[in-house]
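First, one chain by itself: the form predicted on its own, in structure tokens.
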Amino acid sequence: MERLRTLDGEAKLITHIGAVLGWDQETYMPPAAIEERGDQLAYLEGLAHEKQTMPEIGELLAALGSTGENPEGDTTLSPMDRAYLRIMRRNYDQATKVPTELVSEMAKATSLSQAAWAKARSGNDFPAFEPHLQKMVDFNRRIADCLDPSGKPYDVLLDRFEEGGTQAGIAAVFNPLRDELVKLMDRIRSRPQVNDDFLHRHCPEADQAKASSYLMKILSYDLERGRLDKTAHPFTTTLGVSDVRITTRYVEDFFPSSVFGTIHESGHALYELGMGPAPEYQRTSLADAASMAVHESQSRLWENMVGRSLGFWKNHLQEFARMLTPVLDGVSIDEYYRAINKVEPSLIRTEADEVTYSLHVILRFELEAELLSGNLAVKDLPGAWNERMQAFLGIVPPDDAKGCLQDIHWSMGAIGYFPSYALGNLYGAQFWDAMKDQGFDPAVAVENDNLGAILTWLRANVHSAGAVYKPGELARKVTGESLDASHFMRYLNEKYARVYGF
């Protein structure tokens, strides 16, 4: 067992050498450089692979009981041994199935394809990324073929972001959540709209950053093991156990841009930091996250459940405006709240408001379903981004850089990974209801400013576990059952019962 977690930690360590390539790479590398830098994390994606493919690590396993029957191995095992086991059983299988030099021809690809899209996003320029979203796509069906040719592609790689998950039953979730959204959205257009005009003021990016300093402060995000940069699309990355960094994006006629950004990242990089169910289990695959929802768990019931709360402002409105001067001078409290909490439909992603946020989600899931099933042709993209967008929200993009280049996760190569924010609502929900379960109100603690408490209470049960648990069990373990949307819709019909008034 000790032999085996060496062998997982040397991979992590090259892992981590990669993130801090593919951090400067987004922030500070000059742009002449992206050709070698391809090179370099080619290299180490190959070598990463390497370690993790070893026989050596097959053979350890077999000798401590773990096979594709009874991954766990083992039956004198410690539960925590036992869920080490089964990670490891998944990864060894999964990355012996894929050959090296695939994964360093896609990490190579990659590396080009994100800077294509940097590029052809500022200058609005589908056409120019489109040949390297088309290598994304393959190299994807590639990879999902070895993983298991007889499985449905998009299958196959939803299951690497979430185990266990599938088109069928995820649709199986968004398909009744995108009705009671719906709903919500009706008795929302019914009443007055709320004015927001305040929130597009001019705010000098050097006045951004100041606040996002701030906000990264009260929420205990820890600047001695990480720091704030600057960014196309905001984004954390782990460089290692006490190195954990995150972006954010300044738009200087839309603040809250930043300010919810900042607050998202934080709470990607606060479970990050927490992870760890075991000091000997510390820079190996159980000091993962348990899924990705459940890492969207936490960014986005930090920055909606928390960040957007009347309890939150009420604390720090005064200090946040005196930072912002004058771009909030003369805006109460209520009206403010009510403004950050504006239900319209929008055309970013990363800038919608709760209610229409899920909607973006399954957009995004079904246009990548159509691209990897082949149904839909990667040069047809825009005009179906556009289609979807006026079906589910009613609004056109005027440019594909606010429509389908808007978002950076394709260009990495990840597809499955979007249904992840909106399954991360719903578990962020219902570990807030077990909160209140279990005698402690977290509406409670953000107003008496004692975010900590709740901090504590997600590091005891949600954090520190890591990857002992598979996410549906991690679920069940915390609030009691599985996944239900019912938590994260009574949360949005109550707050928006107040902002609107019904």
Second form
Number of protein chains: 2
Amino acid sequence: MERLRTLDGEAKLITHIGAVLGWDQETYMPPAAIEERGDQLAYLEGLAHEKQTMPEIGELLAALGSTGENPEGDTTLSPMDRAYLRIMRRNYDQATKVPTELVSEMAKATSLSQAAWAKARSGNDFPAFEPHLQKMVDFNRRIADCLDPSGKPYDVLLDRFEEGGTQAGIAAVFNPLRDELVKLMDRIRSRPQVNDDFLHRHCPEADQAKASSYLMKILSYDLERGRLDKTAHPFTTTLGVSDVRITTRYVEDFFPSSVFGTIHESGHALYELGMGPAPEYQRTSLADAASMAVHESQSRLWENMVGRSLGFWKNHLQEFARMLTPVLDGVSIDEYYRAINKVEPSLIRTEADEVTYSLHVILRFELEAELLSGNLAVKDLPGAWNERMQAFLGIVPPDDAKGCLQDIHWSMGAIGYFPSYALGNLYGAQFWDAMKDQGFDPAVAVENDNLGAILTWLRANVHSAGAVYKPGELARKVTGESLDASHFMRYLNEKYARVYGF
Amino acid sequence: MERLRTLDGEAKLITHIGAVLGWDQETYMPPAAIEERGDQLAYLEGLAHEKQTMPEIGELLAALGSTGENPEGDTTLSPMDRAYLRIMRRNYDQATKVPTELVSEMAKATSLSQAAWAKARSGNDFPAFEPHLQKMVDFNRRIADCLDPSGKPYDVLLDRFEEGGTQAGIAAVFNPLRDELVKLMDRIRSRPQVNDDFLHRHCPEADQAKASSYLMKILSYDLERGRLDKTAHPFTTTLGVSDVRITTRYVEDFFPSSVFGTIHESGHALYELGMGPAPEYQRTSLADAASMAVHESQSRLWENMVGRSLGFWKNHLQEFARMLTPVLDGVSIDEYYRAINKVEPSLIRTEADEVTYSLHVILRFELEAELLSGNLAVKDLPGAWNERMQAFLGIVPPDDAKGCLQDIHWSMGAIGYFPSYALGNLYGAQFWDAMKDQGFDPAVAVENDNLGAILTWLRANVHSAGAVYKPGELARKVTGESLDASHFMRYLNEKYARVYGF
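Moving on from the form predicted on its own, kindly provide the form predicted together with another copy of the chain as a structure.
Let us now look at the entire complex, which starts with that chain.
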């Protein structure tokens, strides 16, 4: 076990080194260094892959009784050691089961596909992208087949991001969610729209930066172990167990972009900084997120359930108005609360509000599953996309650039990732209700400006567990029930009844 | 040869990755990440060392005819290939001849020694450091013996920093320099001191930062391939062929610290960015500095011969006064020129002016050579230091903290490095005179604000050569004569006759 952790830790260390280079590339690297940086990152990726696929790891796993059928190994081992074997078996199989030739063949095709996608999007030319997307779908089928020839392809791909998740299980959660969201949207549409004009007042970057620092501080994001920088696209990155950094983007005529972006990324960072099931597992794959969806639950819980709540702004709007003077002059707490929670069906997922966001994601989940199964032909994607946009959101993109070409994911061959974006909302709301069930009301904590209590609960129940439990198990362990959408829907219905007054 | 370059290039790439981490550590890394960063850097160092000592390199060198006696290999090879074999043989021998056990034994002792030095310096307690220094001297003797048992130990150690340099050769250059500098100091002392009070006026960091950017621009330091950041101690670091960054320090009551620091580091960066004897040698050890002293020649040429010249400030003082308003209000060009060239014997090397700086260095060169040979016992160092300070500079430190304990080098076991600091001045002045001999007067170029012409000359004659020539050969090739101190002394005598009016 010790030796396994050492080998794993070495791969982790290399990954962290790569994260330093990646962070630098996005923040401060001089432009002309880009090509060489690519070589440096490729070298580190190769090195990490070499470490992750060392035959010795396979031998150690086998010696400890871990197999494909029984990944957790010998029953005499401690539960944590068994969880570790499960994760290591999973990572090892995923890294070794797909032949190197297929990986590099796909890498080449992906690079062409991404270029073709960028061109097709700017030229609004889906047919030019179509053959590339077809290839990406085909590659995904081959990969699924390598990983588990007996599994349902979409389930196999999904499992890489949401361990133990299945298409059927997710559909069972997403279908009622979709119907409820469409109903909620109808109700919202029947009410007068809120006014958020003042959110678009000019707000200098320096003031927004001060606001971001303020937010990080009240969220207890420890700047001894992290930092905030400015990039074109916001992200969180882990450069070490004690070095998790976030970035944000400043839009001078829409300060909420940085405000909620900073809270969102801080949520991710707090999760990363809180991981650690046990000291001996500190720098191992057990100190990883339970899943991408659980990661997203942490960012969105802080961004939306805390950061877009009335209680939060009752405590902080005054200080904000001071920092951002004169942007919020004359804006009441009620006006502000409604503005930051404005709902409006829009064409672009990444700009969507809390209500419509999940609908964008469900649409993609349904379509990518159908593409993979062959129920939907690639050439029919634009039509299917537009139909579902009409059905879910009541709007139709004027062109494919703002339609099925908007996201980069499929062009990168990433199929199975999209559900995470919406599952995160569900995990978050379910954790929130679990706090209440356990006698601690997080909404009251927010009102009392006691955010630390929420973090403490998340640390104890979610963060520290790392990847010990599969995400579905984690939900059951922490909340006492399987993941379902009712918590999230109750939260939305209550909140938006207030925001829109129905 | 191709294969050799590939292996070498891989080691270089790893070194550059380490430089990214090192740069990050000094600039933006959150404090709590320090321990893990140490592990990451140690891992990369180990990896680079592994690459540098691969038996395959030894085999390739042997196959190409390169041996200890005939490092340049087969005479049928091109001069550049032969130079490359010389460098590779040298690096390989230096990396492999010292047994790993000795290296790690010394590393442990060095870490204790450095800690003991820091404590001894703050407590002004040389006896507490004495046994550690003795160990460092002993380790250096052992290392010299491993590298070349038949060579003179100091020569062997020196060669690591100044290829082909010898104690006798350097003494032959330093002795007359020392005597001339002492004479010049006597002349300066006989004149009224210049007034530099206005250099100590409060100057906000932001203004100094603007001035630094301005300087980088007029020096043609391409910000597509580099950048400037703030650190406790200024440095230049190479993160890639197209990524060379500098740092500076802002002292608000002494702006020349950042101004001349930025020019100095820019000089180093321009050298690094200009290397490249041929495209196929771009990312190899042939695209390295000829020596530490030649590196220092580039920084000091720009800092002193250009940056502290009257011609330079005739072109730029007005703009500077504007940027630093009101610090230079009412200061004439003549007052400014004299102030930035004020000479004053001081106790601390790193704060020394152009005249006394080399005396500080010569003192250390003499003492470290005597320590190594045993002509000076470690316990007698403080006395010898103080005696020589009196003889060279006319002042005696009040205590050892400001005397023989001031530099970190010996505590790190670095013996043989100090001469580079003064040799740099000599190379620089000799290159300068070579420009004149070749019909291009750099002083006129400075007056005409044509700094690009100086850079072009240095690129063509010094930078592009990389490590093709040993430093002594480079001097002969570029200037037509062996290194001597007369150029530097003529420069100083002319300049300071003007500054001090004698």
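Whichever C-alpha set is largest while still superposing within 1.5 Å between the two forms counts as the rigid core. Fair warning: this is a prediction, and the values are worked out from it, not measured in the lab. Residue numbers count along the first chain shown, from 1.
Engineer: Please say whether, between the two forms, the C-alpha of residue 83 moves by 2 Å or more once the core is aligned.
Structural biologist: Shift at residue 83: below 2 Å after core fit.
Engineer: With a threshold of 2 Å on the C-alpha, tell me if residue 409 counts as moved between the two forms once the core is superposed.
Structural biologist: Yes, its C-alpha moves 2 Å or more.
Engineer: If we fit on the core, is the Cα of residue 129 displaced 2 Å or more between the two forms?
Structural biologist: Result for residue 129: yes, a 2 Å-plus shift.
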